[in-house]
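So this first bit is one chain, no partners, the form predicted on its own, shown in structure tokens.
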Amino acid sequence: MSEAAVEVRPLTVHTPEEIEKVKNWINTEEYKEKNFAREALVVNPAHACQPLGALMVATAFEGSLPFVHGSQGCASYFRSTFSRHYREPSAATCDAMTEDGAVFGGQANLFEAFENAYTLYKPKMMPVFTTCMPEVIGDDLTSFIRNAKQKELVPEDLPTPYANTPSFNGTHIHGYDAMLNSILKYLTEGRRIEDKCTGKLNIIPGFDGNVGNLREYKRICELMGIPYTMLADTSEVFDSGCTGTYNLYSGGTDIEEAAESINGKATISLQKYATASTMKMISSNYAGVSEVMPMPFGVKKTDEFILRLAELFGHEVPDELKAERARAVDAMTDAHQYIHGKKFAVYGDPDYVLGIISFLLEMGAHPWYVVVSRATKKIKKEIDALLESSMYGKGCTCYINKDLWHLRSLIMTDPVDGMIGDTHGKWAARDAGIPLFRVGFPMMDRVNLHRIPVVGYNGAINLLTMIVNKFLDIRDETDENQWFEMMR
């Protein structure tokens, strides 16, 4: 049969009128009601899967080579997501399970990959975490890793902590938590010494794709004269600078310091929901004080963080930090009229969302819609309480276990002035004709935002500046008055 005789027919033909009708219908209250009634479908969720969170932790220690027990495609997805967000290489190895592994188990794959990875890359640690396939078939990582060491495929003393991180359960913050818990338990085993104190603060940033935030935490500690160990430090791993030479193991928390963290003076996590099991383990096993504090977004939460550090270590708040606070308050005073009373849709990880809400309420803005995918009633209760604590939270609503297609229905039927969250909200923001302020992970369509802190007093200024100037840009670019803001 010749090519000319072949006729390709589309299965369904829609007229331009039908297409336009549907485009308008999905913006209605009627469609919103149907959208919120769905149960078996998720569209554009505001989260990623567990192994991706595990990779962030597994990368964040000195000389650590993350090991993915699962398919090559999964490992490529995790690595590409980090590479696109940070615009840096993301190292990890994988045992590339295929159909054979699904039938016979993945031990043979793990054996070969363990031996190859250690021979080629000589890591100081190989944290192992799983994807869907080995979790579904029930692979036993404890015996797999033990058997690999008995066969001398890797040295017996090579740290090989592992975490079960099925993609079909939980989110990236749960994978982060599971992997961090496993690494710290592994490294600190047998290292607790009664009456020994390193005098250090163990600071856990949680799942945070903003290396500027991590550096801000470290800078604050240094200004206050507080010795610290940052547990799971990605700041130099994913932002090491261009020297002309690629270093596979750039940065990361020193393994010996991580092992000694069990004898620290205090341990503070700055993400409650991303470190739940880790902090439970630390409170049981570690010396010193252990507590969870909210991310220091805005002035009030930063005050609480700094005053707590001063109390724990008996240090005065330095004049430099007091001056930074004064500048933040001044900046907020200068710009409050441009953000006061505006409505925002906020989405993302629960710890980040709580921080952003705190900042907006301080500025007299309304976190009108709050969406957290894969959340619990406990998270909703905490968000609702925060909203109720301010007059600017009146009328605002928190939605848990909803996705960004739900959020689109909300902003199309009851508009807001802007959205705050990661890159994946851009389609809803485009449809609604409102700006998206990119905060969180991932941010794949803008550059350098992951280097600009949004926590601390400087972070408050940065966040305020980004939001207000975007609103001013829009007004200036669309206002017929060429003298906009030039004369008052």
Given for the second form:
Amino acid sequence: MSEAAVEVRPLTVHTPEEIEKVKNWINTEEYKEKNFAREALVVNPAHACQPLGALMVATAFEGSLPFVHGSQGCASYFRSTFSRHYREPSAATCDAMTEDGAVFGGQANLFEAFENAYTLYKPKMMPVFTTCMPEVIGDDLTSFIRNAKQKELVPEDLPTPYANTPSFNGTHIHGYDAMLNSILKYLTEGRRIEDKCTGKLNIIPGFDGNVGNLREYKRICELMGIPYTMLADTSEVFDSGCTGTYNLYSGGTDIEEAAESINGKATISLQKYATASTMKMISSNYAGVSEVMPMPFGVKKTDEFILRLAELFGHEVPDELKAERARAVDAMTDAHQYIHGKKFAVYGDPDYVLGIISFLLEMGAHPWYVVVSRATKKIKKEIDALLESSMYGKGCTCYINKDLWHLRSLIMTDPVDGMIGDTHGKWAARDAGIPLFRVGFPMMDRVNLHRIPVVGYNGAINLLTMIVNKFLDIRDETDENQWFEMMR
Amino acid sequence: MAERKPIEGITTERTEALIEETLAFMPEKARKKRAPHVGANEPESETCAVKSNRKVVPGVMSQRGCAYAGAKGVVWGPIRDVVHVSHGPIGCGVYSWGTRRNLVQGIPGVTSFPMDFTSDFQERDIVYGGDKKLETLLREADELFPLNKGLSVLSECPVGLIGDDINAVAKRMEAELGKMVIPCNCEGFRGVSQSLGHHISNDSIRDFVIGKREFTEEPGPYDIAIIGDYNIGGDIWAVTPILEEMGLNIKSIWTGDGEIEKIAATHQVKLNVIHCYRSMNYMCKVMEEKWGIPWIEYNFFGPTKIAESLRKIAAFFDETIQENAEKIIAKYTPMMEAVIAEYKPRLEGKTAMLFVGGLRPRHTVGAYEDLGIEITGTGYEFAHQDDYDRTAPEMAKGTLIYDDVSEFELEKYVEELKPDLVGSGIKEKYVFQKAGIPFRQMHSWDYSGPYHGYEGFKIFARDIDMAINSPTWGLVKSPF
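Please supply the corresponding structure for the form predicted together with its partner chain (the preceding block corresponds to the form predicted on its own).
What follows is the entire complex, opening with the chain shown before.
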């Protein structure tokens, strides 16, 4: 740049009045309209990119080492994100493509990385998924991986399923789906045996950062006496104990069991939108019934789940579960007065959001604003239908492809009592002076919430406890002396 | 500087044997590539033998980030009054949103912007290009956040690959909006680590920022700028009071809690003092060449280094400042002695291993030593030769130096050297904690801080003691 082109100006100073004006303006209807008129700018989205979801699946099988084909920085971002949420290690290797990869393609990097990763970390499976870079330049993973095996850089029989997970398409839940589909197809290929039935239920939790939920599904199956295989089981991977020895491959779905899942009695996915392509593949390739069910948030969705299990396997619902149900209902009837009529802003992944709405409607609360920051009209239709199914959904609005800065405008102009979603909503909640109930992914600012289930009957009690007690805390902290009292 | 006394049990022979045993697990090509990056320390040699700033060895599980991370996370992100646009797909902006702990003052969304602004590229943007979208986006951002003092455009991988011209868009929009619009071609695939992102960002400051503004006050003899403090956990707020008490006039901060227009006027200061040499030395050199501004490195970790640094900075000024420096050292010494008296008895003789970014693996050594802790191994994610040359004299002979260490290697090194503490990053933290080894995140101060300055040392000492001596470690071994 030539010297003459530089226009030297004194520092800009904004007066306190100007600042005050803008501070108030961003909370107005006028601002909301401008904010909603945005066409290009996204501010504070509530979703991430495909390969993040792919990593969650790729790490969820026993001895499996996620392999990122693309830029090194991406792998570090995904790993850091999981470690911050779970407070656990998150291993993944990467072939670290750079400028020359952009010119010549990433095969040379993949070759070297395959050999190094296999030699050093001895995985039982190495699922491969992509970042933007190889997707833009059009790398051909089929031939890269075949060539690597021909060169004997890894054993021929090492499972190396791969998924294309471009970040400029879909969100983390679609990466989850693509990777899971690929792994299951790979492992089950040629394993279908006519008339053979393992008698097991395949259960797919979906992109769920709550290991407590996964354990709750398993516990319910165990109480029902149903043998199961959880496909993409992160519960021990991302919640291993501290024993004084680090195990790179803690937990995960047994690979042989996953391969046998094709001969299962039934397959249930608990996240419709995170497993669409996987369930399509399963319904055409797998033996047995395959079904998508809503995440069992609240009593009714849990009832549905348990009834379906009972039907599919011809088992009675055990007394323990009946008692659990009764306890949840007891807790909900006891505490309804603290939550009935309260308005909430709910945001997150579509399956989670649907679940949270169900629970709120059961409690007589209003899911006043629902935001899914990347979604299809089909998802909106399903959310709208759910809202319309209850009188408590009246007046509630669902927004798709809107972000948390849009949501901020909504709650500043027409307030709600609380927000439900991941950590990223904390600025909006703070500005609105309302509590944020952390449910979803990621939760980077509280401990252990990822261990406390929010599904099943127990999950309903946990959600209720978290929400109601916070409202009561707020009263105790803010009530003036004359309204402060012993009982609530 | 006096050479460190040898650490018991640490010898060049043992360290070299450990390296050889560890690298023996690697395929030949990887072993040959990794070998120059690890070595036993030679404090007296002029140049450190450990090689650095080379490509990651694919597949070994490096902990490195990318150029975008260096640009967005490190250099640009902390500037509080700029709208930083992560230009490209959704992920990069989300992962780097609020995850570095570069705290800022201001009213979020009004005068400061600790948020995620992104163009959320879709397939059509890849096919048709994103320049038009970027133009619209910048206009929208300026309208919705009118008190911003500038907008930065930080390119993610696809932007460079599809041949978008963000520089042309930025130039046009700067003219239209009447405020700085700064393009930064920091695509993640460029270079070998975060480091190139720092360099590219420095170049963007050189080309599009510095010299564009002037301070309204008359320049004074004590005007300085703080370079390379990113206000992690509030670091800068523990630093400025000390320098101000010394009589210096801090005109701008690069870039922790920074203000873009003050950065743009930094060519008017008398001295640049630089903390993070790795990420910002480029601009110090530019300002020295173009405006004749001298610069000095300083170290604000631990009382020993703080005192050394205050004297070094004061030596650039007159006697008043030098006397002030001595007064400050005298004032804080009893306070620091009290901190050391409290914690050193519990920490004396402990050892620690470090693996951090580009500065702390050498700069924090003195602070550990103030507490009686010896460093048996250290290394950087993205340092260069000049950083390693500065490291060698800070470490005892025969200690282990590792560059861009893989997870596999670091585990082996820690297993053998059995430190009482590992100081590294989030990806490493839980690996070592599972093994029952106390750990502190030394990029983010592990959600604590500040660690800089006298106030920071109090917190550092408390945290290190807490990590090493927490009773929870005593529960790891199960009785059954």
